[in-house]
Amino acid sequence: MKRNPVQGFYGGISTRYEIVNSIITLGLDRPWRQRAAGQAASQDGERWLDICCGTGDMSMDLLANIGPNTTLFMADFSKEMLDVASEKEELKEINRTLADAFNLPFKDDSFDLVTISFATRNLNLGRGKLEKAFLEINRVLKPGGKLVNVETSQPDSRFVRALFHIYAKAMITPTGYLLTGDRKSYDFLTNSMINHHDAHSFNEILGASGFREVEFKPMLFGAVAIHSASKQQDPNMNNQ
C-alpha cells in the first residue's frame, strides 16, 4: 500500500494521539465513542469490523458491547497507528489489518457491522471520494448490515458554528504542538474539522452510497453527531 502524506501525519503523532484527543475535547471524546459503540451493539451478527480504528478506543469500546459469538476486526491505514493498538492487553489478540479506506482487502457482504470513529473527514478529499469511500464500506457490509458513524459535525446555528471553529483553531494546533511538537499534523486536523460536512449533506452523501435508513444524532449542539445507516436488503430474500 503506498504511503500518502495523512499516514505520515498519524504516523507521526501516534503515541500520543488519545491524550491530546482527550485534551482538546474536555474528555468528551470517550462518552462518544461509547454512546456510539452502544448503538452499533444494537446490530446482532458474526462479524464486526471498525475501520480507521486508529489506536483502538472505539475497538475497546465495541468489545465491552460484543456478543460471545461475534468477532471484531480492525483496520487502519497507519501502521504506527496499528501499533500502539496491538500494545493494548484486551486487542492483542483482535485481527488487525493494515488497510486503506478507499479499497478494502475484504470480500462483498463481509460484515454485519462497520463502525468509523472521527475518521471520516480525513476521508473528505471532496465529495466524489468520500462518497466513493462509502461505497467501498457498502460493498463490503452484508445486505441488511449496519454502519455506525461518529464524527465532528457543522451545527446548525451560525453562532454555535463560530464558536466551534474559533475553539478549533485555538486549542487543536497548539495543544498538538505543545505535546507532540508536531504542528503540521494538528494543523491539518484543525482544517478537516472545520471543513467538515454539516449532518444533514453527509445524510445525503451516506444515501447516494447506497445506504438506507440513514439517519443522525446530535451532540454537543451539533458540534458531534452520530450516524447510523444500513445496506439495502438483497430483495431476492423475500422471495426465498
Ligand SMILES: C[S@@+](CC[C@H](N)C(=O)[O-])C[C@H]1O[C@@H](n2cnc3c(N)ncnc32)[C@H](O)[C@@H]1O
Given for the second form:
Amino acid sequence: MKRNPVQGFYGGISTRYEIVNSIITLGLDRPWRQRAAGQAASQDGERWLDICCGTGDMSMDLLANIGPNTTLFMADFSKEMLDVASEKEELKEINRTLADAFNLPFKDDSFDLVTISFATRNLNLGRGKLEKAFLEINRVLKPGGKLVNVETSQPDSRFVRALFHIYAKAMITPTGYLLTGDRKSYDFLTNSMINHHDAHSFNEILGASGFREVEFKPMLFGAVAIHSASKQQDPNMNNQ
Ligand SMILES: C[S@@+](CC[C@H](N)C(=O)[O-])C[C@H]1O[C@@H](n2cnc3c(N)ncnc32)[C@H](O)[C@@H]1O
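And the form predicted together with the named molecule, for comparison with the form predicted alone?
What follows is the entire complex, opening with the chain shown before.
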C-alpha cells in the first residue's frame, strides 16, 4: 500500500494519540464513543467491523456491548496505530486488518454492523471522495446491516459554531504540537474539523451513498454527532 500523508501523520503520533485526544476533548471523547457503541449494539449479527479503528478505543467500547455469537473485526491503514491497539490485552485476539477505507479487502455483504469513530473527516477529501468511502462501507454491509458514525460536526447556532471553531484553533494545534512536536499534522486536523460537513449535509451524503433510515443525534450543542443508517434490505426478502 502506497503511504499517503494522513498515514504518515498517524504513524508519527500513534503513541501520543490517545492522550492528545483526551486533553483536547476534555475527556469527552470516551462517553461519545461509548454512546455510539451502545447505539451500535442494538444491531445483532455475526460480524461487526470497526473501520479506521486507530488505537482501538471504539473497538473496546464495542467489545463491552458485544454478544457471544458476534465476532469483531478491526481495520485501519496505519500500521503504527494498529500496533498500539494490539498492545491492549482485550484486543490481542481481535482480527486486525491493514486496510484503506476506500478499498476495503472484504467481500460484498459481509458485515452486520460497521462503525467509524472520529475518522470521517480524514475521508473527506472532497464530497465525491467522501461518498465513495461510504459507498464502499455500504458494499461490505449485509442488506439490512447498520452503519454507526460518530464524528465532530457543526453546531446549528452560528454563535456556538464560532465558539467551537475558536476553541478548536486555540486547543488542537498547540496541544498536539506540545505533546508530539508535529504542528503541521495538528493544523491539518484543526482545519479538517472546521471544514467538515454539518450533520444535515452529512445525512445527504449517506443518502447519496445508498443508505436508508439515515438519522443523527447531536451532542454538545451539535459539535459532535452520531449518525446511524441502514443498508437497504434485499427486496427479494419480502417474497420469501
Ligand atoms: C482520529 S483517528 C480515530 C481512531 C479511532 N477510531 C478513535 O475513535 O480513536 C483516525 C484514524 O483513521 C485512520 N484512517 C484515516 N484515513 C484512513 C483510510 N483512508 N483508510 C483507513 N484508515 C484511515 C487513521 O489511520 C487513524 O487511525
